[in-house]
Structure formats: C-alpha cells, structure tokens
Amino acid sequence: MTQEQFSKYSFLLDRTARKVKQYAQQKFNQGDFDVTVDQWLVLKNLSENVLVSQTELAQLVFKDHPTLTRIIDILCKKGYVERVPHPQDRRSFQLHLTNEGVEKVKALKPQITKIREKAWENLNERDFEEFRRILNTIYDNLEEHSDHEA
C-alpha cells in the first residue's frame, strides 16, 4: 500500500471519529440532557465501576488528568458525581455516581443508545465484526509501537 492510500485511510478514520462525536454531541443538545458526550462517558464508566481512581478512570476514558479533573469538577457541581477520600491513601480520592448520577445514567442510556445505533445503520453482522478486528489491529500496532518506544 502507498503512502498517499495509508494518508486517505487515516483521514477517513479522523473524519469518521469526528462526524460520530458531532452527531452524538449535537443529538445531546437536542435533548437537552444536561451532560457533553465526554461527561456522559465518565458517568457511564462510574456507573460500571464502583469506586476508582482519577488515575483508573483517565485510562477508562482516555483522556488527560487536566481535562478529565475539568470534567469531574463540573460533574461534582452538577451534583453526579462525589470525590471519596481514598481509604489507604489521604492525598487522592475516589469516585462514585451520586444517587443523582445514578438516576442520570438509567434515565440517558436508553436515548443514548439510540443515538449511538443511528451510526451502525446498513451495517450487518460480518461488517461488524471485519470493523472491530480493523480497528483492534491498529490499536495493537500503535500499543506496541509505544511499548517500545517507552
């Protein structure tokens, strides 16, 4: 493959990431859920992770501690989310849904699934699976690739 196709693919790849985040982003606004696509994934991974670390959660998410602190910062205040101090460790903390957040996510994953299907439309079950083991081949390349430049 040339270098000009490896190009397109990879601009493919950006453009597509972007256009599913717009659209998710912009169906958010719409139904006026009171949360961005990047707070929805924090709730989300809470909710399926009882008590973790801010370390723990920036790897769930893949996002940097600035933006992720700015993110749960504005999810404290909206009353989602709560800082528990660590047991073991009284310079870091945990992180729980509230009741609040709890009944935020049960109330939002029916819509956002929704919202999230209207990107596999068309698709079958082998363009599924050809898709993840694509996208699976291509994270492993670049893990490697950082594991050893490490």
Contents of the next structure:
2 protein chains.
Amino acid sequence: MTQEQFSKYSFLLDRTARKVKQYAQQKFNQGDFDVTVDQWLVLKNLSENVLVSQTELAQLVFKDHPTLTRIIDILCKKGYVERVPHPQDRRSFQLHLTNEGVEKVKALKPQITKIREKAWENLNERDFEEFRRILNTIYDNLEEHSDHEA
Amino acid sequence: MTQEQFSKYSFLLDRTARKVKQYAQQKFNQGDFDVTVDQWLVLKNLSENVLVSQTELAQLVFKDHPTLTRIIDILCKKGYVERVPHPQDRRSFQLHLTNEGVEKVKALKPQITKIREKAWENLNERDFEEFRRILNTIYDNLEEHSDHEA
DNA sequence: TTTGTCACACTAATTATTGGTATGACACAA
DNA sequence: TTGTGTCATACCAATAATTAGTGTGACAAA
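May I ask for the structure of the form predicted together with the DNA now, the form predicted on its own having been displayed?
Full complex below, order starting with the chain above.
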C-alpha cells in the first residue's frame, strides 16, 4: 500500500459511514419513523435480546455507557422501552421493549430493510463478503482483544 | 515519648475503643434496643440531618460506602429508615427516618445517654477537653486533609 | 453565512452496590 | 476449654449506571 492509500482509507471509511447514516436518517424523517438511526439500532437489538442490561446492550451496539443511558432515556420517554430494576443486582436494570415498542419494530423493520438495500445496488454477495472481511480485519488489527461478531 | 510509649498508644486506643463498644452493645442487648451500636450511630445522625445522601452520611459517621450500604439495608429492613430516589440525581438516594425510626430514636436516646455517661465517672470536663484535644491531634496528624468536627 | 437546536461520541468523575476476605463478639456444642 | 457457627462490621477491589462537560455533525431558521 502506498502512502496515499494509507492516508485515504480513513477518509473513505468516514465519508461512507456518514453518507449511509445521513441517507438513512433522511429516509427515517420522511417516513415519520419517530426514531433516529441510533435509536433504531437499540430497538432492533432489544427486539432480538430479552431483558438485557445496559452494559450488555452497550457491547451489542458498540456504544459507550453515557451515550446509551441517554438513548435509553429518550426511548423510555417515547414509551418504546422500559427499565426494570434487576432482580438480583441493585446496580443494574433489565431493558425490554414495551408493547408499543414491539409494534414499532414490527412496523418499521420492512421499511428499514428496503432503505438499507439501496446502498447495495450493483453489488453482490461476493462484494459483501469482501467488505465484511476487510472491515473486520481492520477492526481486529486495532482491537486488543479480537472479539467481533459482525 | 519513649519507645514503649510509642508502641503503647495504639494498644490503649484499640483496647479502650473496643471496651466502650462492647459495654454499649451489651447494654443495648439487655435493653432489647433492636439495633447495634453502629446502627444507632446512623439513626442518630439521620435524626439530626434531613434527607442526606449515603455519601454525606458516610462522611458524618466515618464509615465506608459498602459498609454503610449494608447498614442502611438492615435499617430499611427493620423499618426505621427509608431510601427515597433523589429528585435530581438518579445515582443517589435521600435517606430519612420513618415514623417508626423517629419513635425509636426518641425512645432510645435518654437510655443511651445514660449508658454513655458510665464511662466518664470520676472524670470531669477538663479531662474531656484533654481527651478530645489529644485524639483530634492524633487524627489530624494522620489525615492528609485535616478536617475534623469532633 | 451565521446561529440555534438536537442527538450522539468521548472523557472524567461520581454514587451506590457487589463480592470477597478478615476480624470481633457471642452463642452453642463437644 | 476449645472449636464451630452466626452475625455485623471494616476494608479492598471492582462494577453498573449516571452526571457533567466538551466537541462534532446534521439540519433548520434567520
């Protein structure tokens, strides 16, 4: 890899990641989804994982604790998520979707799948595997304990 | 001060402190007070301070946080103390005596005063000031930030 | 273009709790 | 008398969630 490539990969990653997010958020706004992209990530993970703690969820969605606290605050305020005191550990909550949250996920999921598909037009399964392999390798190279699931 | 005195003061302090505590706890047991000496210290401070946090109380009674958590647990279980979520800070509680706790303090206070008086028979006000001055000096000598109120 | 608002990311610090270990005091059994 | 069990407390290390502050990006309004 040349010097230019070394300095370019970060730019490419950042630009693309932000574009994907901007596009999604615009579509979310147009669709009156009532959640941001990040809030959706949390809702989706809660729909797939039952009664997780905030620490566990933070690891799943790769967000830091203060940020997740605030996202959960917003989602609780919107009525989609509920904190339940942990039965065995007073330092911890268990998070779960409210009925309203379950309905919201059910309603949004197909629409969001379509939005996500747009980015992969003209790319195929082989491309996706390459994309995944390369990005995971980069991540592992920079992570002390390699422990990815993507 | 001689070498012997240097090695003796710790023994004298420890032996006396434990004797005072043993004597008090025995009297508490005989009187069916339903609290230990340390629990009483907490109750007394709560009767003199309104809606304190656990951190503030820990400083008042010079106990560490885990120990105080457990003492408060016991007193809440006995129905003398109540934890109320802090209105502005979700990490914190405000502690207060229940009505039962207030009655308990009122009932025990005169009895405990009598118990405490026993140790000062044949000693006078001058002795107490000497005692206080010396013990506070020792404490201050060993404390980085000298900030006593005894 | 500038400003304001909102949401998120990151850092440092805080509050109370958990877990483990040790000690002292006391009661009970051998 | 000695040993064991129980309870309460002290101390240490670590943990879970929160607070406060700062910065950035995205977007809307002036």
